[in-house]
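Shown next as structure tokens: one chain only, the form predicted alone.
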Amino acid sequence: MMRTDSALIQRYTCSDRVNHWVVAITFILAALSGLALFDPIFFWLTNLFGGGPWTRIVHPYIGLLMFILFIGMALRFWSSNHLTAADRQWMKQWRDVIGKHEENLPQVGKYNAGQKYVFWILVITLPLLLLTGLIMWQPWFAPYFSIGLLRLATVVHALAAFCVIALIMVHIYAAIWVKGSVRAMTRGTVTAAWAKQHHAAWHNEISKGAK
């Protein structure tokens, strides 16, 4: 039977919930810490972690263990972000996205060209971000390292994290601009008229299961 456009539909998980949650909030300590780190003007961070001396303890394992929580997120999402024809046209109509014409663009799947480019963005710089913590961790793998790349590791780190910190701020940006995306990572579910105006190619499969 066809849902009715009031009608809910399940588009996460408790686990897949749970999952991103700890994710998220593994990276905001991560990246509090790490900015602590980064410049004198942000010191004052570390009082968040009990100091100077336990914001560098504790950054590389909270680091450590946003990267294995994200494996297993990126395991949970990995099939449903494969890059299509219809992605590329639909980032090509970036125009009709930003006005939110979205009558213009191809039907979209369960998730957009936008979250699919976050997604193998973090795919790539998170294990980059991993790497080269580890080579300036001191005291464990620092000291097996020399200093040319003790440096190359610092800035490639430090430029890394930019590029997460700004694509995250983006994703929770255009989480909020589009109405209803939050309640689906909060409650599970979102609206069938929201699913047909949003991911209307995802809508149609789901719809086409259902009856």
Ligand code: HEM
Contents of the next structure:
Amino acid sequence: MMRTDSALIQRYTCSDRVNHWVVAITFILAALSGLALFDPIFFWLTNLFGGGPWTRIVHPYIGLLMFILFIGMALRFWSSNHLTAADRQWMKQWRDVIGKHEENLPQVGKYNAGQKYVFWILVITLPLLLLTGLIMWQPWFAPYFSIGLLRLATVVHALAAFCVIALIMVHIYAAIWVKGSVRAMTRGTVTAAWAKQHHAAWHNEISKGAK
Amino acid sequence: MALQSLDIKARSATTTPSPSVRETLKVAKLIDISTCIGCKACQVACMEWNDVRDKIGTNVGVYDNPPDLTEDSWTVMRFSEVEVQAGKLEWLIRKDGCMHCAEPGCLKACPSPGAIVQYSNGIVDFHEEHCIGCGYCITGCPFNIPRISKKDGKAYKCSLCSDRVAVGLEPACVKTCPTGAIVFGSKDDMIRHADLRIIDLKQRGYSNAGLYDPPGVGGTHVMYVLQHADMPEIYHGLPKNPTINPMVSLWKGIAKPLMSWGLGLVALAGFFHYVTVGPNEVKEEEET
Ligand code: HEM
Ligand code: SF4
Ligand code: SF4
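Mind sharing the form predicted together with protoporphyrin IX containing FE (HEM)? What's above is the form predicted alone.
Below is the entire complex, every chain and molecule, led by the chain shown above.
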């Protein structure tokens, strides 16, 4: 309906956007504070959090908050992220994706396969980060676990963190690269042309519904 | 325990050389379990010199008191009753505490620059004012030694009286031991001293007597003379071949550099993708 007067299509509601950005902010704070303790080349990041001890203290609370907020987002977007045969085809043609040859790709619904994988990798790794993070949490929980388990949890936490941070870097880049995407999450709307080009199947669906 | 030091061999989370113009003699503390009577004078001397007092606890049915190392008890006597030969009870008493590993797992794991230092004399010391309380030293230590204080969230352990050693004194526990079971000196001298003790023990029928200076952690600057060096585990679980755990090596040795560079590469890949392929713009603006 919006399409007729301003050629804008609603993609996210106000609460979708708020949910996304509170997760994004807490995620970035968790990532920066975690990285600060991961490798001395990132230790300077502790300055952002008021020094080493504060960084260590706040990181798990930020992580926990992020996880709770993420639950809301996971529930919201769960049903739009089912993988289909077309998605597998889309992934196979990753060269066309990064080379901007969208005309060769199968029609994309609300989310493309890349976006869906971002979703599912988060759904798997964030609970893993929570679980391993709780085990490592000094002074509350770590003393209750064996040192062998602490070692395993620490390695898994670091590995999972690496995966999600790299993943989110790709996610952020994709938003910057595909022009007209950022406004979907900042203002809630995208242009009809954007929808047609990047999410044709979704655009068709919306247009039919609007009539 | 910070004295200005010019003899730092390694410093946690630090990639440039530490002040190291001064080279000091490698020292060691030798604990002869066969002459220890379990009087705990060393525990008292440790508390007294370092001026920390543990809470009065409760008796848990064994002589170990307190039952475990704590942030205030940097050494604890461990009592084990074992029968190496059936019918011949032996009471093995091991003074537990930091081993001052030549390759310390705690230092390798610590993320805070300068919270753990290793002096060229071999002492591994915690500088609590730089400690952030993450507990990674516990994760890294093969001997389960560091403890985090509930009062200040800092990690504590035996300092081998680095403050005393720095001014030419022996550690407080060594000074107080009434039987001479704990001796202190250069590492070479302590190995020679141990050799004599081992010869004596062997003559008295302990054919497996030997020195505990585990090579898996590069040797230690606290060593034991064991009557049964073939079975260190019977001394309250002293590990037979302690090493920095493979999980810790994977974490700090492989994952850390690989993943940090990996994140840098992802960022660069994105940037150069944009510069080469250009933004993905909407081609035909819909003008209806
Ligand atoms: C889900 C809840 C989370 C909890 C409870 C948690 C807890 C912890 C704890 C206890 C530590 C040890 C340092 C400290 O005590 O501060 C830690 C380290 C770390 N965390 Fe988390 N965390 C969580 C989420 C995250 C997330 C979302 C990320 C990344 C985006 C992350 C990245 C890291 C990294 C990189 C480290 C350093 C690991 C290392 O030194 O090897 N964490 N986390
Ligand atoms: S608790 Fe302190 S000494 Fe131990 S690893 Fe963390 S910062 Fe280093
Ligand atoms: S025994 Fe543990 S705390 Fe002591 S130096 Fe070795 S690794 Fe560090």
